[in-house]
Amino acid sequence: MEQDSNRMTKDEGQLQQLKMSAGRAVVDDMVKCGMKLGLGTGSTAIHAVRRTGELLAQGQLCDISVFATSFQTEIECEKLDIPFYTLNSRELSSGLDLTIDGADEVDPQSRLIKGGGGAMLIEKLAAYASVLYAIIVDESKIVENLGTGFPVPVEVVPEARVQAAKALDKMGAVVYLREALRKAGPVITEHGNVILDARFGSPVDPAFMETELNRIPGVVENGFFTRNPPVVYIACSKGTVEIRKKP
């Protein structure tokens, strides 16, 4: 048991080094002086955050306008000392030049699964709004179709959780409620809502679904991203990073 213990230590060491070593390759390519920057959520785009600060420590980035894409990456950005606004403010209402973030799933046409950390409003919100997307992951996140493996997260009001789970089911997925962990209950995203996760037993069309997801009434965002297909960089087990240029 010790044995097996130590392994998967050292096999998430791994995971989390090339996680790393793909987060500071997309910074370094495609982060420029005078941007206006999306930082994603979660364990593999926190190290785009990082790396985005200590550039910026170190003068070799300026003027960077920031949005965070959840209260994980508003708090890092502040301990890095990374200058944030909302999508509201003077500083970003034209848009973003760039987003960097994570995802659950990636197809071969690099369209996407999030919301594994339960951001994928703000996250699309920030996706749509940019002009570049850039999307970093592990090679096990690379799929050949989408929502049969990890489900698709939905966001819907606390009021349309039963019916919108029906809906769901009509449309051939099998529907969870997404329970917190270390606390009793389902988890409340940051604003307010519930997450109904739902796996399909068969390959969809992702772009049809993005779109048939969100005219269920209640259903706030859906995790299919499709619209913005992304620059992906990939670590691979073989200690390089690929890059999958935009279809």
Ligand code: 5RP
Given for the second form:
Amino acid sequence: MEQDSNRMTKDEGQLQQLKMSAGRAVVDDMVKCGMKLGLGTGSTAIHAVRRTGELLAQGQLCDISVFATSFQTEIECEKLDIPFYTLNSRELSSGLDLTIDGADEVDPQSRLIKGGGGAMLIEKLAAYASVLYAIIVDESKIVENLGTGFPVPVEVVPEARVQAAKALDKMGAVVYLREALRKAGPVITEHGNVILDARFGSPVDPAFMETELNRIPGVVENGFFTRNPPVVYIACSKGTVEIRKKP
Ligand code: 5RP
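Same protein, different form: I have the form predicted on its own, so give me the form predicted in complex with the ligand.
All chains and molecules follow, beginning with the one already shown.
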């Protein structure tokens, strides 16, 4: 089954090219034979999935066991013949050696906002089950403070939609129920929940908020990622890929 392909503008084409360079670079640098590998979700992480598939097909990588963080990633792995397993499987239950993913924002301490693609629940499982963590972004995602620009996604069980939105409002956020495209009503996540996108009026402490948001009844997970600082591969508009070391 093929997905719709939208016509890209020149700028979008250039951005895709940059993301692809960074996605390929991180796989070439960090993925080794025998690894248990988490693969992330989104238009940037997919380039790392494709590069992994390419190297496996060429025989330059071997014995890789993958954990795919979403249906999007599973489907891409299926297309590329990349073997993937659940995190509960015998192959992966001892944890992951490396996870490669995208992000929506990265602050100076390499703390992240993720979940623009709605997959942060499983992406966080992968991130925190991994020894090494690598993030690929373009330079537009590097910010001074998290939470005031890109809204932090908060996944809540449908029954908690209104109460959780009120709690977020009390914490100083403007809250939007994420609406689906090409389906009427809200986005329903791969785990049957809805997403509240919360934008704060002033900078917040991401580590504190990561814990605090999950204390709201009905919240399943939120998009602050602060506990496994990643290596960050930054695709720059001048055409280079900069690597920011793990802090
Ligand atoms: C999905 C994510 C994505 O990694 C994040 O939204 C970045 O996506 P893209 O690379 O398409 O901009 O967290 O839940």
